[in-house]
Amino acid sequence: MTRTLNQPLGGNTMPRFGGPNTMMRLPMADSAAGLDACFLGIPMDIGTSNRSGTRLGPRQIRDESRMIRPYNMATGAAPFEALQVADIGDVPINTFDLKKSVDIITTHYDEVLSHGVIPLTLGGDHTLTWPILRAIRKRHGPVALIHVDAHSDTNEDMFGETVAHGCPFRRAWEDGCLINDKVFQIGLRGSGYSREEFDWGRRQGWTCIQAEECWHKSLTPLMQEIRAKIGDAPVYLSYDIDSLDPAFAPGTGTVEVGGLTTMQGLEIIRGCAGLNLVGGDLVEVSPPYDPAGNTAVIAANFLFEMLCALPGVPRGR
């Protein structure tokens, strides 16, 4: 039999300032039960340490995610005429608790992930990338890693605390989430306290990129060499929306100059279409330091990216 596919709701049936403030204005669902892929919130910001405001991000995302349309006119992608797709709400995290959120996340995920479903998810704090791997690794076994990001996010510690936005991918890497020779890390940059804070990562065997190694250039080319490197692994893509230059993105909580461009940003995320994703999130938007929402309109389409890019959806150029 035939199933009927999720549409999102189209801006000639409802005006864009109307309907649901869902992801895309997509139905909304009480579980990933029957679904292909998935969007979902963390909304969260306990874990940042510098300025707050994270926890407004996935429902600002939803809000400007209401302009997208369902098909893809750069890749020729159609994610709706193959994947069930819903927005299945937010994460209940415990505000007042962040390790209590930790683990709060991680049960969220091993029940969404038991669906078979590709989660997509909006944030939210980086610390939430840790717990959701945490469920992956359960699901997919060790998997290979995108971490587009200013910062490396691989520090022992803040301020004595081993639970942080600062902290997600040495937690991830002690817990045995990845896969250390397909492990991608792309902008760094900015000032720091040693080359320790990029240098962790290399001494794992992943592969650093700095910002200014991406700077005037396409990231097409760079994008070809990790598809390479990762065959058929799975992947997760975690994407720092801090890892734009803020002139694109003003709205985030950790700001570094002479970042990627929103170009980039797209050659990053339609690079990963032949990889086998398993998750991806989009995290660290603060909307209350970009009145405009600019910064969330990059969000929402570059998760509209994300789903474009799974396997499974058909791409007609």
Contents of the next structure:
There are 6 protein chains.
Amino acid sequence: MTRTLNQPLGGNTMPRFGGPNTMMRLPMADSAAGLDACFLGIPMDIGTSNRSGTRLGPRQIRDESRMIRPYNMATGAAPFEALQVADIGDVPINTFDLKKSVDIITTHYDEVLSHGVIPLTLGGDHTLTWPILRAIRKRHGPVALIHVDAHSDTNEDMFGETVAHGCPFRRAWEDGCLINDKVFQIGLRGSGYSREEFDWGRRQGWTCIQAEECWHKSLTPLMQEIRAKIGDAPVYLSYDIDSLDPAFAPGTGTVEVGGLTTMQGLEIIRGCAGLNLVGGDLVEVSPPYDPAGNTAVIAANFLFEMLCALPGVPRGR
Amino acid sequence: MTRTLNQPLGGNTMPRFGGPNTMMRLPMADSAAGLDACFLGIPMDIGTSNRSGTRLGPRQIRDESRMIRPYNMATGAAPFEALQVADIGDVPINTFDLKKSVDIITTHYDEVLSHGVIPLTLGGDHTLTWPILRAIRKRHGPVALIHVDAHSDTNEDMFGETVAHGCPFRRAWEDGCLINDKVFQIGLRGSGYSREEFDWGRRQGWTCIQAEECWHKSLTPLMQEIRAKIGDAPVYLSYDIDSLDPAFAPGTGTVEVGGLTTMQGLEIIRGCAGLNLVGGDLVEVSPPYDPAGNTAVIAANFLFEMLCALPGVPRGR
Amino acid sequence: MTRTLNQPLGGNTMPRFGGPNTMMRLPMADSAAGLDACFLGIPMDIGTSNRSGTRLGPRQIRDESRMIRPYNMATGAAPFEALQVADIGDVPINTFDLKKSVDIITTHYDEVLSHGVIPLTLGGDHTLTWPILRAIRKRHGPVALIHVDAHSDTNEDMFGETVAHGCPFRRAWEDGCLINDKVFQIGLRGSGYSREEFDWGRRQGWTCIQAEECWHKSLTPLMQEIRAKIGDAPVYLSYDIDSLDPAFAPGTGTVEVGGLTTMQGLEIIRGCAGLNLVGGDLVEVSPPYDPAGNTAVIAANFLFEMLCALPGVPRGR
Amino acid sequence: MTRTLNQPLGGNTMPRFGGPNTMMRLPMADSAAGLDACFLGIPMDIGTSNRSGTRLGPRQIRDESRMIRPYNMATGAAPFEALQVADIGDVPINTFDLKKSVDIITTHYDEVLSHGVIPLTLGGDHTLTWPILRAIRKRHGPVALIHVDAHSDTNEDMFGETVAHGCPFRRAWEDGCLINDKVFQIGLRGSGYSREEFDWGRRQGWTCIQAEECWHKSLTPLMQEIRAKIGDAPVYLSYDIDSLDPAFAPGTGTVEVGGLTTMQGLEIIRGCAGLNLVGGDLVEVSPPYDPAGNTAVIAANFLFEMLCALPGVPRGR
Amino acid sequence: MTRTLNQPLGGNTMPRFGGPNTMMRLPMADSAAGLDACFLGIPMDIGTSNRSGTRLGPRQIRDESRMIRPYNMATGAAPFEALQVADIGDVPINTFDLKKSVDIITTHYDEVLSHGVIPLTLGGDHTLTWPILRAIRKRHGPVALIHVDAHSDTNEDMFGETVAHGCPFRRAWEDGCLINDKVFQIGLRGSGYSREEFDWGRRQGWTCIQAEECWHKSLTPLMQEIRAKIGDAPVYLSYDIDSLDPAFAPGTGTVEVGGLTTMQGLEIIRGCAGLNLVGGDLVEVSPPYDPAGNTAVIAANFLFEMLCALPGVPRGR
Amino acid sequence: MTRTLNQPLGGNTMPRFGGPNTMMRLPMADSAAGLDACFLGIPMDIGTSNRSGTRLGPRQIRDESRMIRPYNMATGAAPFEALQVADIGDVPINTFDLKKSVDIITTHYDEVLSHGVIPLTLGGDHTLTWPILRAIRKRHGPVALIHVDAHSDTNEDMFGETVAHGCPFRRAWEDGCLINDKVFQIGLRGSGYSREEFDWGRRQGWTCIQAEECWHKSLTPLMQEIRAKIGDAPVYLSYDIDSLDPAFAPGTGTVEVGGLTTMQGLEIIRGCAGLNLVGGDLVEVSPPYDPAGNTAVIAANFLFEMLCALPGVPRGR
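Which structure goes with the form predicted together with another copy of the chain, now that we have seen the form predicted on its own?
So here's everything in the complex, that chain up top.
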């Protein structure tokens, strides 16, 4: 007995600029039942501390995903030949109350994860990773983490609040979501209040790689090391678009100069193939600061690359 | 026996910036079967003669329709209390061949109209009105026309071609789609090659109202006259967003200064209530020239106002 | 004994594009002590329901106020010849918690109002008017209200929340801040969930003037009527920039088409001269949707016009 | 013996988005010899006091003039049936020295005017009108002036300098370029240092019409009065795009809210037909603040309308 | 007997922001007669499959070429000391019919090439390279090809059409325009329908270098290899701006992330010096997606670099 | 006896998008008295030769500096633990006369430098470095120079003028401001009138490093060499943002492709630590060409990095 796998709507069936505004023009599904992986959005920006606008991230990422075709020319991955994938829409957050939204998200992911699906999330500000990781922990136990970001996002609080886009990994650590010696932060940089901002994680046993260590070179060797250290533990990949230098990804809210290149971002995500990925997110795309729409194009491609890196995806190359 | 009527997804169920990217966040339908009215898109710009970009019109109009709620505060119209409405997606035009696209459109509308539905079209460049009118004629016979536009679009040809966005009403006239003494063109202006451009229509018995006749006043009295002249004939409403002055609708391709105001546009469409509308379109929105997205907001609202003006819509006010 | 009155930094002393980024390049003051009127900002957008970005409103309004000179050429008002005015900076809201921010604002205005000053507020989303009115009531008792807006902002709740930018006037009414027969809402329009949205206020005795009643004419006669009805009661003026048609004010988040013109907005504010104004605000400017900066230019000018309309301002003309 | 008149390159010969970037895609001429009227540019912004960018005005006005066809549908004017017209390029100002540029401009116009041509100038900041009027005076003696602008531009000096974009008409007056009882300023408004700013001109006998006097009505009757007062005196028309409200013309540097509409601007220029126009300019278009390019579209059309209003142009309507 | 060589208009003669809008402010010529090399535009976007807008590419490239001075500081090339160069304007394509446009282009280049000139083309979408290569083949026989692009553009068809911007090199191959073992594709990447997309060319003997092979290094060694393989065969250089990563060239329509850098693009074109170049093009610049104009700046410079790399250009360094 | 050092306003005291628009939200000071270092702006663009707009540079740099926190995570520098720093506002240039402005600047810096402070200047066009260096020479004698730029800015004149943004280092050289064997120009590239443009400096003994020498590698080794050559001579650092490739810094006026990366820029400035820096500037940021504001973000960060590199700043790392 075979099942029919969803396919992205092709450009020879409907022009790329037409058709549904779902991720990669995939079918929309009402729930995650029957899926191997799913795309879903969290339209939120009330956790941001500088420029806002990430509430429109999921809409624009879907819009700019319209040109992505099903086969990965670089890696040979053909995810739609093996996985059942759909877009399951957005999480109905409460945009007037961040703390309530955090609980809405966990509840929503509890349900999504109950179907055994791998969720790939279109953000939304980075606050959302904490409630996702809470749900992930219930399903998978503590996980390894690959966190690509300009910021460590491990603040004890911001303006006295413990729920904010600068705090999710501190909260996730408190909640026992992470395997400390398998946490990797890549791309950290910028200014801060003290060196403690990056050292806190190091004290927990995390590997914190500052952007300066990444400049002018390929990150493929780094990913080989990371894969070796993680082994077969379940892994969550949280990709903050502001890890990229603003030349590459202008459309974000808390810009730090001197970041990663898109090429390095691709090396990181492609370097996750072979790991036991159980979920991923792409956060902090802010369309009002993305005049040509290309930050969303990167985000859409990075989410596709995450899909290509999932367990079970065949590689034709 | 009652049927359940589709409702736009409400802002208290899902934040306005989330949810599906359909027109007014209505359900998507695979066909027009069972519908009273439908929204559908024609993502086309290969018929344009100056700036392009209207191929992305349907996508952006849907996006910016997300804030429209179901009740019309000005007219009291409540279309979703009486009509079954859905978004039935886009027409798969052939973006490399304008002439083939024209035939694709007619064939598509033949099918849509076979369900007895009233189609409201999201354009796309104005070439599309001709193939729609061909299908309309097959279903309804010749129709009255209310055509709001900066241009008469009655060129014999452009660059030697008879299919282009400056020619649809000449073609529709040739094909016997129009009731000549019930054709009204509103908003004509700008420069041309000769006075013939507006006078050709007048010689066919059309009423051609130049923008200058509309300045500084309400168009409600004009619409009263038009309704009286049309009576109960079937009517098609073709609304070119460039009828508006570019102050109001910057996002279009063949800009003419000194146009109508949005308020006058609303008066025109609201003034169609009571007519036997059999179809309508909103064309020539070009998102690349609409930096704040507000031209698409107007377009979305005008399409909603067309829905509100359809026969059978109750008015609570 | 005379006091020296603050003056805006002149263009012959420092080029308009240089100098401090305060409102009208006025001196910054640490508190409202000794002032007759003050400008202050509330950088908030977490109460918005569609597009965000109003958190940057106060910064951009100040920036674009740089060209305003001290004398009003239309009305002859010369506010800096009689009033001591300064910019007293921003209210430090908690951007991660809307409900806490509302209390921060009231507390802040309690202190400001204790100095007997008239506060003119640079918003910020419209949620902020409720906490200001709470403070105003403590100082002045219930007030007359002139509320210029596309929306009535009298929702019982939004997404179940009673604190949001669609609810401030319902909350202010509950708190007894308003003199019901002296409340005037001007510019209401658009779509809604039911006619109740505008009728609720009417049932409380408010005068709700829909935008359609304003089209194509001067609002000077209307303001004459309003002044007569208000008499010498204390008045608060709350001006939502989305009252203006988006052609005039594209830079806002919950756009409704068919609105007021800037000219009408000027007539409204100038028409407040002679009233006993005790405060005013200009809200909902969202810089990311204002590509040329001109929405902020309007906002800055409207705030200057409010200053010109205050009691005690001499008129040279 | 007949001469062949230049014609704009037609859209059926070359697509509107191709072809030369001259004004209206007219032929370029090396000098004004043999012409009846000419377009020429002055790429200057070093006389501006707030936002700059007008140096690129002539380039963008030419670019956006590409859609203008030879016949005026509103007035019936057909300028290319009677006048020899060309684009004669730009004046090579010295962009590092405003005072030298002013002399370069006068010298350049001395030469241009020596051919008996009517120059229509694409600006550039308003400083340029003074040196043009100096050359005009040599050729025609003092002239009547129709000056459409938000500002009177009659400052004695700015920052101590007598050459700046706020001073040209004071300088022209000093130089005896103007017939004082035939000077009309239309659209004045905004804030100033004192009422003197508009009254100075009035004391010289000028007619200064503030924008508020123009709101909500047609300016056609005003132009009838002006034509009557001017009679057959030579007239210069100086049109500052900032006379228009920024809703209509966002792309300018010293924005004043509450201005004229484009429709009123058209009424003013069309109302000049019948006068003895000896020159005209369109100034202060600043492309960096004109994201959709439509301010330049207005400017191009207004220059075309000036051409249509020149003596000797036949009217077919 | 000597001839006078055309020179770009210098910045000390006319400010950079003034003067003609020709390529590098060179003289415009009516035909290619007497020229060694020429610039010409093909304003076309009806062959594009995602975002349109390339129809305005030639206009914007010319505009942004205004700052290029005649001497190449990096390579020492001084093309205007040896070659007669002019801008010969645009090809009058039929914007309503792609297939007819293709024939118009070939006919136009037949005439241009009859003068023995080397054409450097400003695109326009990539469809145009096929008709150019057809004309090139008639003049020079099959040619070597250096094709820099994100896409192989060797589709058998798109939406059933054989003429589209994804097909030109398949068509050129069918027409015998190419020397198969001297075809080099550089920069290929992204997603596709199958690995066949890049392998088809390889099976014809082409060298297809994916972007990933280029990351993090100089391409100067690659060009040395390519020059060795091509020898003295005639070479055509087709440069698609989307070969560059969108960080460098945002202004294009079919964006693929992870591309070449501008520095690598310069290395490629400079690495063509010494080859027997017989023509070149720069395609797919889409101004509406290029908010700062810098994609056009790159395009203009790359075209200048092509000119510098032509046979016969002296090198002073 | 200790003094209290100024601190930037923290994000936990006032949201990043609120608070004063000073550099890094530092206190504003009326003069440089008592300061160790200061930020000050020169809002000037009348020395530019292509696109203007740098007059708004200081305003936008300050605005986008709002997110910079006090500690440098890469270098461990903590400047506010040792230096008294403030923002001392703008220099009141005469925007209508470049030559007078140059003298205003020197006079202003004479006063600033009299307090023994190190000035870090927010530009403004590059003309400003000459008058600053004149003041620096009076205080410190001739200085070493690290000049990062796409252009050598050593023109004898431009359009016959010796004061322009292409000439400051020729003028400074004439005035004896520079130690010739300690002058380093980094990032030179583009097109010119002859090779003389870069060779003139070399003939004076300057080290002129073209951008091509910098591609694809770290500049840390270069800075080590430069530090060795400069030794303990006083050094001035002049950083033109157009040294960066336009992918990184789109918001500037005289764009040259193929430039430095932001990472290299950081390496250069950080590589100045240990030198005897006596002043620095960051010039040529043009906000109208910086749609997302990120060029200003870079500029703000580079100025912070200059502060971090000053003598006496402690390093915690």
